[in-house]
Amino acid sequence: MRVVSGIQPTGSLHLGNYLGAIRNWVRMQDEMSSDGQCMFFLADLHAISMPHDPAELRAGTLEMVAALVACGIDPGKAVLFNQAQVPAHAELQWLLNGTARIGWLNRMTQFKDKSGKNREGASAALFTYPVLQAADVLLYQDTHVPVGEDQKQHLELARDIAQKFNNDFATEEEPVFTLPDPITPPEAARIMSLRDGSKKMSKSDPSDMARINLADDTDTMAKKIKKAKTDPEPLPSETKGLEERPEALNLVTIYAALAGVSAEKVLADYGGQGFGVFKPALAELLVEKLGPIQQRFVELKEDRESLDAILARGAAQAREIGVPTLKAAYDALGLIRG
């Protein structure tokens, strides 16, 4: 078994990352460290397709690794890589552009999302990156994708893309791709915005007040859980009670999160409390979960030789994965390699 899953690395970890995604990967990493392996990118070719400054995202992509170790994620256990030190991804990407079809891709609703009404003056990297994104899992043979509602469409496009291209260039009993299966993590905390409830907490928001970063240090969380938007009424003591308090219920998740309980052993200890109870006590949680995350991020981050070492090793490794994979390909499709 194999699982691969990226993250791009633009702007800065938060918790809505930590608890949505990345605290599932450190579990994959360590329930398959002995019969299975997990892959983990960073993938600064995605961040391309979009506007972007050189140096940040350089500095951003040294700053997630620092972030994803901190977290928890083990190069010991895992493979962790950057993609433009696998060219393989790129090569790939290229030779699945003869498979892929436009009118797959114009399907792809996130293209629409993030080009807007000006849909000429996108890149044309923007358009085909979900073929990258095929490239991504099928050139490791990878069995299990995990997957959000937001990238179900994307996992499916690639078994469309690896199923006509076994199709139409190698047989039956030697495929040149596995087609993975998607895995549903296990229900992940939603995690929302901490000035409005009713959208989610993300790392493009322009008031650094919305969100916990992970580089924040533990004064400033526990600031920012004072400060976050709420109501005057007291908690519920049944989550019936928060269907119209987006806000409330924001506050609940994110401590039925961090305590790994649910929500409802959450009201039943502060049910009928103000928020000047239950605030104080969720900054007190969060600062204890995410205090040394945030001390071991701070650490890495300052350590180039580390960085660069972990994002060396990973892609070698990466690399050498990938190597039968690519052969494959281009021995199906009649091209000479040297």
Given for the second form:
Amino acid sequence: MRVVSGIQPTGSLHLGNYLGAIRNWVRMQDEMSSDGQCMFFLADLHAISMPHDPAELRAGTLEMVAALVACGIDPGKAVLFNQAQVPAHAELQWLLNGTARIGWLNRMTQFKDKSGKNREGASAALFTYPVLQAADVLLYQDTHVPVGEDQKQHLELARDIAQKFNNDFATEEEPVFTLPDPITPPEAARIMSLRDGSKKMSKSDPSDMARINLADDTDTMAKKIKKAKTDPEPLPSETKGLEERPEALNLVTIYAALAGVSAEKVLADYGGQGFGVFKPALAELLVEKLGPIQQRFVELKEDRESLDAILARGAAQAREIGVPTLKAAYDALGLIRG
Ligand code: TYM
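Starting from the form predicted alone shown above, please give the structure in the form predicted together with tryptophanyl-5'AMP.
Every chain and every other molecule in the complex is listed next, the one we just looked at coming first.
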């Protein structure tokens, strides 16, 4: 079993990332058997697909390493690195560009969302972004990719690319790529904005009140929960009663995910209560769970030397692990590398 996943180092790590992905990464790392391996990376190459400030990207990459370690990623157990230090990601992307179809990329909802009304003005990198994502996972022959719901479409594309490449350039007995399976935590696959229950919680939301950042101090976290948009009704006693109430559903989902219980159990405890009771309970739980992580993060992010060392070590490991697959891909395509 090999697990690979990534996160863009743009903006602060937020509660959606934590519950939808990172917590699962930590779980998988801690439960991994001795012959398995976990690899987690900062998708800094993906971050240049949108307008960005180079100094912010540099600082954001180091901060994200600190955030992941604060969440429990252990560089002694998992390989932790950034894409830019492992050139094989960009190389393999180019090789896969020959296999990916324009029609497949045209269907990607993230490109539509991020390019908005200005498709012609979007970067070519934003369009081919999913091919780099395919390279990220296929390079390491990984079997599982823990992600939130929003990344599933990209991983289906990675499987399509792998399958077509294997069909066109390899044999059934000796495929070049393994087809990885996405793993999504059903209880927190999609954490929504605190200001609008129909939009996902996102680093790029212009309103900081829409998300809980790992970098927020605990007072800010509690304030954001108290100010979260809700409706005037009390909580229902059963999940069916949340169907037309996206903001209420989101807060119940967050509570359940943090407490490690089902939404049914949360409603059994809080059904009939108003948000005046539920929100303070949620704020308290949030601070209890994220407070210690936030504290570790604040300490770690100042230790530049350790963060650089973690990345250098992880990159050396990743470069080595990727060698055989990159070579196999060049060979399969008839490219002479010498
Ligand atoms: P990114 O940086 O947007 O998010 C990192 C992880 O957090 C999950 N996530 C969420 N989960 C639940 N609710 C939310 N509101 C929420 N917002 C984000 C994402 O699903 C993701 O798992 N393209 C990827 C990074 C990437 C990658 C990869 C991931 C690059 N290459 C290869 C997996 C494998 C991205 O932008 O994630």
